[in-house]
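Encoded as structure tokens, the following chain is the form predicted alone, with no partner shown.
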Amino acid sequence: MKQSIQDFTQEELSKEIKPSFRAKQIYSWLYHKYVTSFDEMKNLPKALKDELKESYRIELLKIVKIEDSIDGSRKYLFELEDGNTVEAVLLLMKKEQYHEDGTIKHQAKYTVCISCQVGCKVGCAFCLTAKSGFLRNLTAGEIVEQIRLIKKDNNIDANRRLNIVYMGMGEPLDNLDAVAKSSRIFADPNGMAISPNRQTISTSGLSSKIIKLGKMDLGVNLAISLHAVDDELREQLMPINKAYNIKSIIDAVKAFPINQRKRVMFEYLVIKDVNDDLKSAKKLLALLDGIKAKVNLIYFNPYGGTDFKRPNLKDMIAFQEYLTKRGLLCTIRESKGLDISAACGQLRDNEKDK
């Protein structure tokens, strides 16, 4: 199979096609305008363009389905060309605001939720992706395709910033490679420019990667999904913890490279009787203690077959109001397309049934 066009930064392909800077006019057509062949590049001449075509393909997903949550959230589930498909959220942060004229007043805010796996291999109890095992890494043009496909179906334009969270299928540095590759594609300015500040990878936990990831320097964010402040629970949670402890994941973190302004995110799934009590908030400002942390709290967002529930929400504001009080930045996240396929997973899982 000819290979993606997107699996290439702008440098690797100034590499591959000369005059270099025809590199610069490819990249511009594939993340400004978003075409889907060679031949819509109209400024390459023709000889260029049969030379793309010959060596390489564009990597288009195929949208198998959409739903629109009344919150403005739109959750897609892409077909890969192998025929596996991937899932990815728009989340819409912020409405767009006008003056009484009728001229935008603020853009829209988004943030993209993205997948890096077909399928995960960590295997969590509460995560709806691991019970359909791990089938493959996604490629760097794979992940790119995702947010391009996305802009170009919700128009949006070129210059408009989004924020970019690898946190959808998959664990991010269980395919760091590609990951990586795809974070410097977007992070181009030539490209989507969307700047490493506003990227955040999310991991279970994997610390010999989280110490790999900060050597790369890529500036991105990181973001911790915790869900347990002792071994014995996480395990229980997450057998992933067996590998990589509690106290391993907090040593990579504290040696991690972060921006002075940001801090790290500390993921907790707050389940309902498993996880949602004060003495799990004590722990966990115990266990972030020295670390220039944010903690975001989760809503579980029940599916079919799961024994766990949502937790309370006078629970959830005892945790946060314990952490705040003693100076943990805390914040409860709202809980976005419950009325559609909220859980990770669960509109693949949902097609695959039918």
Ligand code: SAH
Second form
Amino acid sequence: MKQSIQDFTQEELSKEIKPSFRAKQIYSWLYHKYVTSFDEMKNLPKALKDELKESYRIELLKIVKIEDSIDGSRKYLFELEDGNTVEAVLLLMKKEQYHEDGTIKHQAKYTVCISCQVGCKVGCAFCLTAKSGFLRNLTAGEIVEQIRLIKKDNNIDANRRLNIVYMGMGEPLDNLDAVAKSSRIFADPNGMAISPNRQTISTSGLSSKIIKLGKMDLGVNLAISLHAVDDELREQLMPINKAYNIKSIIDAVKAFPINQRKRVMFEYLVIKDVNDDLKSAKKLLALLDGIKAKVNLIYFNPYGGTDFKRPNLKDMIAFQEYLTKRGLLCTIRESKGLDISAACGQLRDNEKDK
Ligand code: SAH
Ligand code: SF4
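Output the form predicted together with this ligand next; the form predicted alone has already been displayed.
Below is the whole assembly, all chains and molecules, this chain first.
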């Protein structure tokens, strides 16, 4: 099959296509105008368009379903060319605000949560994505296309700011090369220009890959799905902890290059009667001592067939206060898109189950 044009960084493209300024033009068509065919690239000579059609294809994911949440979030189900499906979610973090005369006062703030694999190998006990097993990695082009299509579908102008979180289906560090490449493509100033500062890679803690990611120096933010403070419990929740224990993760984080103004995010999925006690909060505080960290408490989102339960608000707040009172930044993640199963860990290739 022809290689997808979205698999190329601009630098790579400029080596393939001569004269090299054409690469910049192609980038602009793809990532500013969101075109879906080479024919739409109007300022390219016909001969070049023909050549492009001969050698490349434009990666096209098919939108097979869109679900709208009452909070303004939208979940997309994409079909890949081989028929597999993945999901991505557009999260409306702040609604657009207008002046009385109808002009825009504050632009809407968006975050897009994207997938990097069909399924996942890691197999966390609480995660719905894990239930479908692992099918395959996404290519860089398939990762890039999720954002491109969502921007196009929502008429999100090329120069509007947007955050990206690699928190959809799959484990980003288990598909590091494609993920790193997609991050570079997103960041290209002649393309979508989404600064690495606005990109967050979330991992279940593959320590050796955290170190590798750090060495790549992409400038992205790091989020660690910690969820438990002792190895015994973490192994039960996340079998990967047998290979990469908590200490190895903490050591890897300490070696990670972090933007001076940023913190490493530690995600802590709170499950009722499993890890919602203050003893755990105390251990967490000790564990993160010396790290520029922030903790994000996530409500466990239940789904059919799980024994785990959503924690109480009271326990969440007590956990949060325990940490903040002792100087550790801690927020409680708002569950967005709950009504459309777009919240954390609820993404699943579920068309097949129907
Ligand atoms: N594989 C990566 C990124 C995708 S998961 C990782 O694990 O970090 C994104 C986040 O959703 C993770 O923090 C994950 O632990 C969390 N999550 C998984 N299942 C969940 C559930 N049922 N409720 C709430 N969060 C969940
Ligand atoms: Fe994979 Fe993340 Fe789900 Fe664990 S939580 S199974 S790493 S997607």
